[in-house]
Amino acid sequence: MARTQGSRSDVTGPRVEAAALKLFARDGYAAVSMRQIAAEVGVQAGALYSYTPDKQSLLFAMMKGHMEDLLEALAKLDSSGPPPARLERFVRFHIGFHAARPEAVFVSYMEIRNLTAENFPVIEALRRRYETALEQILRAGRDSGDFAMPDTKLAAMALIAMLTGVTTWFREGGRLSLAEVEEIYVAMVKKAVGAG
């Protein structure tokens, strides 16, 4: 089927991903059809296959892109200094990065169950890399005596879940600014890891 007149792959491709992200976040992956995505973009359903082979490929691409963007941004974060300073930077980074992308975060966490057996391990490995970055900070803090916790892996997963939860309720212009939320969460995280 011919491409809709006036559409361009460099423009329409990102619009397809944006439409799919919006619909997956609102209605859930299983409930969204390729026809709905096409209607949201304003192209014929058959034209979508110029941009993606199928709905699973679209989900995988957006989840992989989200995790790669997260890891790329994390790599730029200052990793020097004592563990408490590194932990504070990680907390602020995590909240700031995720608060700017609530739909992508929601889809990445809630729709991982809909990945195929082939795609799931790829996303899981990327997530593990991110979790490991926090766990290394926690382990360094435990080893230095700055933190007190029995299990750094469990603590890392619990903290990530707590920090990611900000995306479900935080709204710009609400009672607290993002900077205020970060301050409160830094204090809570320090207490959670037994920082003195």
Contents of the next structure:
Number of protein chains: 2
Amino acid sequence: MARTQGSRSDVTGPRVEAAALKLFARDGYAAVSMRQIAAEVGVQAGALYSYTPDKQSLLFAMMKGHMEDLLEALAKLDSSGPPPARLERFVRFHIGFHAARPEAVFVSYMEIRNLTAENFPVIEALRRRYETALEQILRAGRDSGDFAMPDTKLAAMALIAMLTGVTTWFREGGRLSLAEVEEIYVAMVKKAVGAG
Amino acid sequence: MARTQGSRSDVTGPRVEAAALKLFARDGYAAVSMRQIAAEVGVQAGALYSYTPDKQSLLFAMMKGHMEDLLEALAKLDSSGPPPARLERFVRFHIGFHAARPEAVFVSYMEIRNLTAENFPVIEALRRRYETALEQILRAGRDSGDFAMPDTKLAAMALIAMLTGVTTWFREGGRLSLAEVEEIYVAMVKKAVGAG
DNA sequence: GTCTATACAGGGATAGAC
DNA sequence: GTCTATCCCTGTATAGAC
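For the form predicted in complex with another copy of the chain instead of the form predicted alone, what are the coordinates?
Up next: the whole complex, starting with the chain shown before.
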């Protein structure tokens, strides 16, 4: 049970991830050095390699973790009821989830191109699963006659772009509260897909 | 009139800009080296400094140029007629202009944080002018009763995010033509702002 | 105008002491 | 588990020859 003096692997590991997330989000993956991450954690650069094999793994783990959290949370969302209700829940979920972790969102959308050839498809597949979830709601709504859209795939992309855009400008304590923003987006999205 | 042998300043300068644009768009500003740009142009790294004082100036010039082109083209757009017609023209203009230069768009939206403290506000001001142009159309439409929206500023941000998202997935020769995409977005945007 | 050569700082990652 | 020290590479930018 007793741990070696000075050993804090269980706490330092997460702190490395947190520092990397913070710095990648602020300055971009390519612009951040391992030395900067180490300084943020309060250790020497060499010590980082006890927690990650390399810089790329740090990025990949953070993006994969984010997408998995997103999909896991989505899976817990009530998927019953008529399409308009499902769509409304999706919109609120998306805005809420993304607004709660702006750094992870930012990294996940900006650093895709910095993934290696092996890691990229993994993240891409997770992202596509999320888009498909929205598209299925839209398709169900079109089939039921609740929505009217020429192309559900394109509409799904358009809506996700619109919703994710919130994180680029939303700031707690700004002109509008998150609840107000949610309200406005729900109304706008419903109208966009032709929900009466 | 005779130019020094080997002198091609008038042609090499633009080639440096083009190479920087291509590489910044593909790999990101921070990940691209001056050596890579030089290799793309076919000169040695040192020669680049005949055309730009430094790497940052390359980024700034390309972003400023892009935003100025955008605003200039927007200024030429017919701004007469009722708000729904104006909005439709704006949507078609935005999609068309952005789809025609995906690299410049990509750099302009991704590399904002890599601008220095002096350069950032310049680009930000240009961007805001563009957003304001859309917001004015929305406000005019609300005033005239053509549109229904709780917040024109937020709607403008939402629509621009949605429209700009097109450049992230649109590929010439894909499932839909640009004209089809435009059609669909025009319809979706009009509905989103409550235009009957 | 472009080249070669180079200065100098900083990058990622590893080795071995403690 | 973390440190110091270090390897080797690459980064931006400049100087001076041609």
